[in-house]
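Next up: a single chain in structure tokens, the form predicted alone.
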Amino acid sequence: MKKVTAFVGSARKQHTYNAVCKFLSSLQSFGDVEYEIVRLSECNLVTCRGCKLCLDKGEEFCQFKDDRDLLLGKMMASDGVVFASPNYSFQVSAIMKKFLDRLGFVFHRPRFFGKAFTSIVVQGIYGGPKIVEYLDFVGDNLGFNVVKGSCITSLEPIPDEVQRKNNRILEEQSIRFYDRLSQPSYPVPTLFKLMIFRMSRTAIARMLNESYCDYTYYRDKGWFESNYFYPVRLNPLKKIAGNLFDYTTARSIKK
């Protein structure tokens, strides 16, 4: 049984919500999948004040006590996660952005490895594909295995041919997402991802100390000595490249 949780950033229970329902229903038809839809508009999420306590000391030091940890727990308990948002002023909705801002520390300390991710954006006229790119970029930097998201159009009234196209897009996306759920959870990283990891961990090791949460997080995970975020076999070329990334980053940083 695979568990999928969809986070919907729309105050209305209409086009974005219906698109998520269509996607999840199609996904469930391929195999043993259970799902939950979380409407962010019904959650208690405060606006991040940028105090950086979550970054420097740890997320437990945040002065606000809202539903952040509850939502994080749902993500950790899922095999797959979906972020869905309408196109509001050429970006995600305010409630979706508030949610993402509350996850800011996870970009420093990613943790959703082995889990699949995709996005759904609903637009009126145009601009949605750029939002899909943004959400997929977010998912990648949170640690997910990203399946390219989709953008559908809901300009009212929706012609039948447009609705059929939307349904086809969501069905095809659900196939790709189910395939990702069925594949090995920990793929070999691309050269670019390997570079980002090795340069980041080397910079953290040399620039920070135990008074910073990023440092202790990486230390406790064993990432200062590992090849990547999770155990993986690198081919000889990537082993050499990884060592080179460590070396050049260390040389560029003066303690």
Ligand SMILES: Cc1cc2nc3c(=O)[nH]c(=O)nc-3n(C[C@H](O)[C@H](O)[C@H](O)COP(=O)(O)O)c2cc1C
Contents of the next structure:
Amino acid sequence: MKKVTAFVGSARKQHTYNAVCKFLSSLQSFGDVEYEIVRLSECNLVTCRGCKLCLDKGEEFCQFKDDRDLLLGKMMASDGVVFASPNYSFQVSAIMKKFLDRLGFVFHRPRFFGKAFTSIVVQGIYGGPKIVEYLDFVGDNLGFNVVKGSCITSLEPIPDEVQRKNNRILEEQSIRFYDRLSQPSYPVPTLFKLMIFRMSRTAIARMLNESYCDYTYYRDKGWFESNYFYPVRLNPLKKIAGNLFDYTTARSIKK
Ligand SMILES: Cc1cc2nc3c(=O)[nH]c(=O)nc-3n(C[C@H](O)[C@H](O)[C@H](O)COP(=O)(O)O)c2cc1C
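Next block, the form predicted in complex with the named molecule, ref. the form predicted alone:
Once more the chain from above appears, this time first in line as the rest of the complex follows.
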């Protein structure tokens, strides 16, 4: 049984919510999947004040107690996660953005490895595909295995042809997502991802110390010594490249 949680960033139970329902019921038709839909508009999420305590000292130092940890727990307990948002002024909705800002510290201390992620954006006319790219980038940086998201169009009245196209897009996306849910979930990183990991971990090891929680997080996970965020076998070329990324980063910091 795979567990999927969808986070919906629209206050209405309309097109974004319906698209998520369509996606999830199609997903369920392929196998044993249980799901939960979380409407972010019904959650208690404060607006980040930018004190950066979560980044520097630890998320437990945030002065606000809202549903952040509850929602993080739901993500952690899922095999797959969906972020869905309407296109508001060429971006995600404010409700979704508030949620993403509350997760900001996870970009420093990623944790959702082995889990699948995808996004659904609903637009009236245009601008949605860029938001899909943005949400997929967010998912990637939280540590998820990202399945390319999709954008559907909801300008009313929705012609039958557009509705059929929307349904087809969501169905195809659910097939890709189900595939990812069923596959081994710890892929070998691309050279680019390997570079980002090695440069970050070397910079953190050299520039920070035990008083920074990014440092202790990386140290406790064994990331100062590991090949990557999770155990992977690197081919000889990537092994050499990884060492080179560590070496050049360390050298540039020494100077
Ligand atoms: C404040 C606001 C801003 C919007 N901005 C855009 C936009 O920039 N581009 C677009 O194509 N649609 C835009 N829309 C249309 C919504 O994306 C569209 O109506 C969508 O279906 C809303 O999702 P919902 O049905 O789940 O509420 C906007 C709607 C609102 C209310």
